[in-house]
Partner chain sequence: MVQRLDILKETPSQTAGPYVHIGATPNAIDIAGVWQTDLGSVMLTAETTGERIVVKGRVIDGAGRPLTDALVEIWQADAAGLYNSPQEPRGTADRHFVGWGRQAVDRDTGEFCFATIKPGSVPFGDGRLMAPHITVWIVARGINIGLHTRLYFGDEAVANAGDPVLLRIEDRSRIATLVAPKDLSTDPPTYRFDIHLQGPQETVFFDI
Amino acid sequence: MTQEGSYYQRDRAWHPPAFTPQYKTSVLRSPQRPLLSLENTLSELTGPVFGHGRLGPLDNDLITNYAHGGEAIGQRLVVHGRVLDENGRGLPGVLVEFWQANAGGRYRHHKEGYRAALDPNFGGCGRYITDPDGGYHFRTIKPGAYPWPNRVNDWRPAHIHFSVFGHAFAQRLVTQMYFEGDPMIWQCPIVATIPDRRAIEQLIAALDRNNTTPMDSLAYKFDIVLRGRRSTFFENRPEGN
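Would you share the structure of the sequence above as one chain, the form predicted alone?
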């Protein structure tokens, strides 16, 4: 049943604060005044709208979607999971975009300063529309760690970026996925801005041996939670629950 209520307010104790000096670029980007909590507007409740028919057959296959006579080099993976709301419901028709560094830890953009080699057969980005149960999946290679100019010797752990367009602007989410067992997660200044260890653990994908592709790819499972709607009451009954 479709719900009509407003979305839950964001939990500021769960999300990282805007001002975190150990993450150097947050200092100038953080707001200078206290944040205000406002009710959802109509535009936040009804958008966005995008063309579901614009996806190509290889958009969720990063191993081949940029190939020029070969395939991407690296440890082959299947990443899968569900997009859920805060009430635990799967969200169908959600646009999930993902991008990452190559196996050597290098991105394909003109301002990249890391000296690792580019892979001519790896573009590093893709997208998928979730199925009726909120499920998504894509093929890729495991990204490498890389240095970044924050402090003298800071490195980012292996990670994949996600951009998620839910059923409304209020459900918009940009996040990152890390890999189970990586010790560099707990050394990363960006990860360290998250105040609750349980929130960090939700960003770590679990190795999923039950969904590997034999003699081809390991699998990792990563569920994504977007904001949920509050109940709409009618004659003292919570509709949609």
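Having seen the form predicted alone, can you show the form predicted in complex with the partner chain?
Next up is only this chain, free of partner chains and other molecules.
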């Protein structure tokens, strides 16, 4: 039972629009009719609980969770941060999943067409359920930049994909994390689907020198913000909601 109301309206101008011709695949995959506005019902205000019991101890260690006799090759990193809502509160129990290319920029996938080598000890996926304060962390290697079929010679900046499942289906989010200082961020047609530079900057993780591990790992900090909920002050809610 909650004393909170519906989620804040999504700021669609902060997110990329569906139709972004510089990212060619979006042309045939973007709805062309307006979305139907639907205030949150229980179907959107609810979501499953992900128990910590469903995760294994190596689920957040991409250096060893696909080990076949060795460790993943590459620049060792710790990526950490908090999942917050728009009100600035840390969100516990959030399923955070991440996937990425290996240090050479190659994905372990049957459709991958880049000639960079596979790393036999790198699978490329991990997951974590946030701590009571919303914190998460994982160990990985820095992914390489990679070419992709869009314009003749487009390359993606180094990035890690994130899927975030908060407390309600209304908060469902998929995004990508980039690395501070990478000039390729500003050349990427997928990054450029986001119209506002400040929104892009929200996806760039900061090099976190204080949390580097001597003789082991660099650290990057990446906070993720999910939608926040209205307070319900003087509301008479009909029975059943």
